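First, one chain by itself: the form predicted alone, in structure tokens.
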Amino acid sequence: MNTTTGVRSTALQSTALGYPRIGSNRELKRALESHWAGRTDAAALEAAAAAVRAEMLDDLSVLDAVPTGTFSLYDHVLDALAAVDALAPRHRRDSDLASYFAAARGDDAAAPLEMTKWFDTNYHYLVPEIGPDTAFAARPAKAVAEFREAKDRGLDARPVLLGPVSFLLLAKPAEGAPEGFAPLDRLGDLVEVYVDLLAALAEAGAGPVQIDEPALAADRTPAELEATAAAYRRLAAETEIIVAGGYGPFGEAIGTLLDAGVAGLALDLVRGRGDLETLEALNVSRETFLIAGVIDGRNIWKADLAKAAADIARLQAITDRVGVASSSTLLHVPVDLAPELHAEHGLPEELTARLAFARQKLREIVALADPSGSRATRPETPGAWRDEAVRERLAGLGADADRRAPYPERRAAQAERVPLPPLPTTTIGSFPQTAELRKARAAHRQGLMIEADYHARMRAEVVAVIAEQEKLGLDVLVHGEPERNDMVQYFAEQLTGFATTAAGWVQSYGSRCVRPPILYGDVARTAPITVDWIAYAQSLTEKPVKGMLTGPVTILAWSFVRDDQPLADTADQVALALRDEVADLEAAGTAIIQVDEPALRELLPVRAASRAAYRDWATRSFRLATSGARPDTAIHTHLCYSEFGEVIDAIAALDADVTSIEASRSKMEVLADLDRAEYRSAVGPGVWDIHSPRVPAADEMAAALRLAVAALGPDRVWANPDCGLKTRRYEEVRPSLANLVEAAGAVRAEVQRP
């Protein structure tokens, strides 16, 4: 073991950026959402935490270098902001864990953080606020004590921070800073706050830290690449340092850090394998340590291992120390794909065979770091995965995506169909899944519940949510989705060239936790999905229902997706069957089809230079799968938690006649885009954070619909919930509904006097 480094001078070391931190059962969800009721106390939710972190260490323990740190109670981003002590005032409660639960979910005194998506991915992280007098102080003790752990279980323990570039690069300012103030502003600061936390890992006996910085792979001005290395000479200077990346190539940002004086760089050379190219072209150290990230930290497919070889042949032809890693954190996948080989529907043997979770990817990691170890080729993909059918008629489909008509043409032929209000009000489209729809749900999977039992259960659920919102008064109706498990898993179960999981669960943010299908083969709709349960609830009320449908992009992206052919090819054919799909709803009646794309920023390249091509194929699948309506039919799109501005043209290209967007914790910035963009299309910007358990008031949402008349005109503003009701209870929904119909109302009748 080198004794400058602890990196092994000989040989391949094995190690991982990062590692799923919710257990193999979701035991944290389940321990976070018992304390946040009441039932069990700040103790109990450590033991399960640390129960938690016990199973990570023992998966983890066969690397050479084990990650700490990498656990989170909700978010790495808040952990980070806890670490440098610097929670706004109006998050401090009279306990560490209540100020850390009051800036992630709120509380009935404050508002939470913001939460978005971290880079690509559908994991959302909290938006640190951060002005010119924020303070900041070392708190390295979860650091140390996690490292601790590590080592006394004799593991060789590397601590694992966020990067004090990517964290300011990441957060926002906070409100009442300066204009023209950025938090990157405050780096030398910081810096010396994180030099104080290296030195207390260094006093409990660390070696080498991972410092992350995957804003790093992202474009970056000169200015921030200036700023980069003056931080990383002065944290060097400290101990070793190990920079990670994980989202895509660090490019211009790998000379920074190795002139900065960096012991090492963690590369992703599945998205990134430019650097390796880079790296050829400097005159890099003999002694610099460089992780190759040849196995995929984001998708399940396993390995190409022979591949992945080569990639390492290549970085071990430029230094003498060399590691084996995943291409970021884990924390991306599930588990262990142990539980899909036993469960009672499992995947089918020929699918499993080519999956990696978590747990096999550490074993495809240990065989790539022995010198004996499995070089495998990754076969092709199976001819039956391929329908000639589907490709044949996506061939002859046409370049012509667009609407039948333009959007003032359309407006006005839908006003006529369907007479609304000003400041329209409605939900985003799924009503609370109580545990008794949930437990309906899994005694029919378990063959408990008769099809026909199970169908009368879950239309007694739309009469109720339709009753529901007539009495409240809103405008326009949802069926509340109570046959739906997940909005993507949903229609992955009715498609072809999908297979779901019995317990793939990743985490999406705090507890939430996602089980992503797996697109594997090409996809077609073989009957109709939604129309009868949409018939159905418009055959309860004279008020519109929304037709509810989930978009191309949003399902690729919240999905394991095949790797063997190019994105914009499997969107195409998702898009085909929402096509269908559209046309059925069209002619049962339905006169306003909702299809979702929440995850259209989500799957935004993190190169500028790659994101023209995105654009094109992401919005021209939307187009495919709507165009075909009739211009008296409304079609409804629904964004969230994103950076709008950097997808704004997007937004406008899908030409969806109404755009709901996450604008409550933002507090309204998204319009300040759309104005920018001359956007002219209707826009519901959501005024209720679904997300935290507060129920604002009606003058709170009143101001908010305010500002987006003032921003847009009465004639564009829907009133409407910023995302889905699915995750929240009955009890937070009546009254936050009740008083958002209260302030449209106000609103409306504002705008509508002489």
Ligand code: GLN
The other form holds:
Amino acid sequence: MNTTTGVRSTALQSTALGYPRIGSNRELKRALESHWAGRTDAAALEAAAAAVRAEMLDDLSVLDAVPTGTFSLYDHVLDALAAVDALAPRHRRDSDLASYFAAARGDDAAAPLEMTKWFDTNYHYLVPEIGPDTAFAARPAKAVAEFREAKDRGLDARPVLLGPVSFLLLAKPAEGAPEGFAPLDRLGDLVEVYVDLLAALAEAGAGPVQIDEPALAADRTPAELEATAAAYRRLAAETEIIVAGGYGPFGEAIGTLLDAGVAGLALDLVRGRGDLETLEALNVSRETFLIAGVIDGRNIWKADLAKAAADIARLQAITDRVGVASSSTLLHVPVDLAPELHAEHGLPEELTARLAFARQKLREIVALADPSGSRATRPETPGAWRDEAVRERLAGLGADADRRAPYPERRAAQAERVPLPPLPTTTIGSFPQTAELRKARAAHRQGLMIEADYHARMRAEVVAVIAEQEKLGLDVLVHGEPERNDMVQYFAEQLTGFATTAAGWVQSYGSRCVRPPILYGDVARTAPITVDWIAYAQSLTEKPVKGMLTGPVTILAWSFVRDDQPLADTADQVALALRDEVADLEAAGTAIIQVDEPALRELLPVRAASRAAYRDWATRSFRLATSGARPDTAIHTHLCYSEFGEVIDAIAALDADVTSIEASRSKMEVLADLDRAEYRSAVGPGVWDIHSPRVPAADEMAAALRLAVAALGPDRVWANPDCGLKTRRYEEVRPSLANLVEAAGAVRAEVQRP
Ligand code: GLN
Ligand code: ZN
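Given the form predicted alone above, what does the protein look like in the form predicted together with this ligand?
Full complex below, order starting with the chain above.
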């Protein structure tokens, strides 16, 4: 029996749901960037991509069943769009590769697809645009080729496709779609194309196929579940299908999927352990293939193998066919711990002994699947990682430690301290990280540039960035953040309780990778972090310079965080350190302090039931960080997106004086939502999409500003790009900012006209 899956009834099948795809040394990043810069052709890019895929398969070959098709040149949602041949006409170029990159990055002829965060992660996907007339056709070449690559090595290969339900739920209506149209309305049509994709895979020799439906780990309406049931009845009739979730519990979708006849489910037993009870209460066939996602695909701590084994045993009581895997794809963790062990300033042994990156996680999976493998429990957190002083200070804070004076009072005081015209112009903080800056940073890191020279180089950059902004005529300046390798890592390096890795890279979007710090113990600030830089920048200009901090929620979201205490407690410790930094900036004369919280929405729990508690601790920690500021000090915050949905109340609860958001890619439609949520302070809707190399015209930005003024009134609008400029080049930044200043000037003149 079960010959198709090759799973013997008592053995545990070791597998994973997906794997990092940028290369262990970020080989794909370099290959992509040189291709985009026109230095290498498509064949060279494909050769580099093939080498990355080969490395992925080398790693995955320790498993009984290997996921295939999880490689991507940019994004797996864009891959799904390409697999159903639904690229928008504006992105069609003369080769598939050129079309693909036009959709991903935009070009002179067309804006790219919108980009947004993937569930509660720091990964960004491209948002498909689907209309009532979008044509679908199967383009199975990529899925088939990657399946064959694994098959040719003699591996038990399991193709992975992003599921049609999640694909459509992640999509947005194409421009011109009628009111009331939802992409999910197209599920019936799309499923027929998936039938063709499955047929092509079967033809290539595939057995069971993993279909990822992460959107089913969120709350779904009865109608959505009904549509899901219909889709899977159709698909399950074609092929053995294993539906993977990966970002929380499947909940009620379990019944829907099993009733529809799917062969199996891959469960997230790290965040969705409730699914064990759900399954135990159902009458599940002993033929059902259940994959126990017990190895955390989202964090870097070694698993408690004893606890994992106990959960696996619960599944074995339900069915004869059980697999063991990561809870989600391993895309969200770095490839290998080895470089950290050998690095010159490597992580302390006490810490590395507790860590597992992707390769190490594969070994944990293999150990769990092996009846004689390790079942070790996890050691206690060392006492030396506790800081009693921080704990006492937090415990002693008064009940209203997170309250400021009312906004109208602050607004008047701030206007008096720093008079500004309507629609003040500013940027979000960073200026281009030029090749010279990166070179200096690398030389410094490798010990080839002494501290004093490095510092002088960064100060020279601040001088240049201030001069650029003065020349452009911006109203509120920034120092440009040249000294920061990354907005979270920079703070982590100067706070206790954090470790930074040498090479722990994780893909954020496209070729962009981040190196999340590891927050392992109690957090404290030992000295001011940013004050010298801001004070120096301010000494160079008469214009106000913004202080620039990263908020507590974002510091947590973009770190690998300890899992031995509630996130709320960890957030408060970080907030306390930032509160001291705010006080020191203020004492140095800073009148405007921006505390970035681009990750506020990202950490929002996928299921509604857990959201209120999140909103409480997240906004409290931000207020704890900022509420010590005087009323005449303006607190700005920045969020990297505009689809507020469930965090809109949280944005109001941050109680900032100015909030900059992303708005350009999705127009200005979101401003009315802010108003409805009783957000009463000022907004800087991003009028330049910095994720694309395109230079926006002044007219285009002026039109966006007019919409913002129409929605919010002339006194509440700032003019700014939608994010920091560090990934852009000066060739794009100078003309874009000049146009932005021109646009703000034009609209300012209109609103000032009596
Ligand atoms: N101040 C940061 C910058 O400009 C904000 C970046 C972000 O929101 N991701 O780089
Ligand atoms: Zn941003």
